[in-house]
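In the block that follows, a single chain appears as structure tokens, in the form predicted on its own.
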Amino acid sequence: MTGPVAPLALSLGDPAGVGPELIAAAWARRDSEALPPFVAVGGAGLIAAAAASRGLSIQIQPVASMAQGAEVFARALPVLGDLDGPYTPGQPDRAGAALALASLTQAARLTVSGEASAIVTGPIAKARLAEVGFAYPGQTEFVAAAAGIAASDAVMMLAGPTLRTVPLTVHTSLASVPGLITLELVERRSAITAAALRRDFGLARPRLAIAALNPHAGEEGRMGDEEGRLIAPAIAALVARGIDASGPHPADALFAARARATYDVAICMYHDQALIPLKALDFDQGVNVTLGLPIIRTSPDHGTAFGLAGQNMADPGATIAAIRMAGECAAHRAGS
């Protein structure tokens, strides 16, 4: 692939989790995986210790700028700045959370300024970050705010080799979902998704399959009326705007192999409707992508995995996929 003009910025995630070791593992496989240049933001010492826990012998080089990081990437893992801390796998604490937040903040700033072509965020522990002043539901909202975008216009997409899904409602109770689904929500977030698939993924006419909320798509109102009252009118509005949207599709049949061949992304009504099929099909290669931003942000679609940290058990596939996808999206934007 054609590399972006600037390297990617990788935030550490919680240093007691698997983030640092997976950064090291990704760099070790940079050639075999054809990864674009990336720079870790902070953590030179702890990444070295995390790499050693996996039996990886890698070169790590502190750098003073993203540009210098691009120059050394082929021979050493570039680490920007002097942020660092002890490596205590599986033992999260406030100091580690503060380091994770500092790394995330700097990586976001570098991406907003254009010094980095994209940000790839490492997995965090939200409860720990809250203890050190993190006031956002998650990294999606933090990155959106850093980019000057309202959280409501930042759309989460989960992407793997065989499936892309977008949950219209995310971290909320299942009981609250019907009250949150509106015609405007379905139309606006679907339109943001279509625009992002064109700009960042190179799909000239992305196909959106929009899931129903209720079993059997409500069965003509006998199992709920949201499909006829809200979802179908939103689909009609999208089609009127020239967007290839179909549905509402019964969710129990939407993710079969034959169905997946008919669309580019499934727009889902709630968190588990989107994440269960993605994780069942593409768990080790799932990527969380934030759509609708002026910058590119991806993240591996897994958590800190404190129980696996430091044991050479965590699979780097999702981190590698997140890095590759960020680079591909950056290349699409650079060429548009």
The other form holds:
2 protein chains.
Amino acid sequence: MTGPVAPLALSLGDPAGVGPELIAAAWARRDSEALPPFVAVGGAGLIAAAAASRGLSIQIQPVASMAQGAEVFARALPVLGDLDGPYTPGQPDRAGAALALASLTQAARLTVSGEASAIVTGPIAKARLAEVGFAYPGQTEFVAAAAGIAASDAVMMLAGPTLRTVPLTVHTSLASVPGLITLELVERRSAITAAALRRDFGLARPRLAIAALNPHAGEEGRMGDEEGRLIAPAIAALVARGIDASGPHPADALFAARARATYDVAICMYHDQALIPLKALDFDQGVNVTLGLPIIRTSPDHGTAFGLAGQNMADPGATIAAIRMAGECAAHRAGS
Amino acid sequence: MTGPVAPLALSLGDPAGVGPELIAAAWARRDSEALPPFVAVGGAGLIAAAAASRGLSIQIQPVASMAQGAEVFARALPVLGDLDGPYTPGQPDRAGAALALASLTQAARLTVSGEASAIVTGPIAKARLAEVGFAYPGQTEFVAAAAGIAASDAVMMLAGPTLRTVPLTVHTSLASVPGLITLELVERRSAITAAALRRDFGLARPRLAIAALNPHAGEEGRMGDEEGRLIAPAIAALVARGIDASGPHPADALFAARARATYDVAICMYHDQALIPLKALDFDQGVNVTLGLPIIRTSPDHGTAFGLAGQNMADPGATIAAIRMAGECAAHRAGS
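Switch from the form predicted on its own, shown above, to the form predicted in complex with another copy of the chain and output its structure.
Up next: the whole complex, starting with the chain shown before.
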């Protein structure tokens, strides 16, 4: 056993979205959900207003360091930083976007330095962040850069209570997907995934199920040849490296209950192949985890939900799940 | 109220597969599952052997007509036809394929003539049927031809207890899908689906949710333009015809529980988009229904499962669901 793990750093997300209120809601349930200590990186006034919008009467305490945050967590929601502003839920503006970026930047810095054991990022509006100088496609790429890793080696995994999936391609047209799938992509991202499941999820020999691209896995080339040409050779290369990889599996059967019991993660070829089953099965509890980084990063798998913010309507399930998963990963890395 | 609805005609499927034993298993549960009367089109000896392989001791009675089948159904499994042969589960051969084709042909004829109120087709091995002269891609096209309908107007719907989906393209490579989606395809198949849900499923105003092709429904053309160019205009045309069609919906969120409550059928652009959520949610109870025909046709949504046949391992859930759905559709058409 090592010493206690450092607390998590939570970035606010866009202050006009559901991020701040869900941090407050998660802290209010810290005992019943057995959550690890965390510190909100933002401003005490804004979070207090967001908590009030949910009818939550909670103690909020500004702190000067993550270590102090760990001390106060049991009795108050610790807030680090002076990133305060008016709370105007549902009305995003440039000042709020700048505040979201400052929170994200500071939370990433605290995690890279080791003061925080992991970063849990709140939901942002990418287009609005771009207006205030954010030069990344999304938070995953930002966090990868902050940690000194090429964005192409930062692997997005979606995880719910019943399923983990890795989409190898994401925000690209369906027509462009077949041209983006390469042997190298399948092999490299799968290997990163396997290493991360060992290190951060405590799986001694993670089982990877690699999905096919085409229906019925192409039926021996009769409906698409990517399985034989790219995916099967990548699986053979992974197996040769000692990784427990199987497939290519016809994607339609891969997410049935009996099939899910046979693997720890499904490697998927495109966005909807990975997200349809995850949201069908685990809608309100999906966590976005970035694998392959020297730091641990999780995020609730939903957006800013400007239309729900400030109305006590947003479900904190995914935020709670992201916090718990970050804590578990940090504990695994610390060897505890 | 009209008179009693005629019994269903069940084709055997490949006799080396799980088809015959599942007919016997369904009949054994006729009371607990409240199944409508049905007649197996095949041979009494073969079905008796298949029943015995599951340890089922059931009465089997050869009948000379569907009407006689209806009379005996309560006390014995009625079998029409002299399509008998040795029962060799797991060992398909040409004689068995010929028998499967004869059973399918006769069951379709009985349904087109009106002696049967619907056909429930057992699972076949398409490649083996082709060897004995079957000139169709699958049973759907065969049944459409038998009913005098163009195969392109026979719409495949997959239905489970929690979800109905229609895949607009099926057994084709993923790369070919975008080129196959046209405004006309979306509009015509959706309209056929809406009409069938009214006539056969008793939905006065069926709600159709049309899925997008691209992730996030293309995000206004940033990742694919098929939504704006083809799918949205098709939806507008459907709405102009008085059909309750919505979308294009991002496919990842469309199958979450809350979303599913807002529609009666999801119109999907490709095989895995329709089949991933169905099998994730309703694996053992999926029914394949052919819409747009003058006759009613359902089928359990699984294959011959040669590897499971004769071992009392195959789940009769999908066969029971296919029989029940065929009976319900027949009752709706009969106006009862």
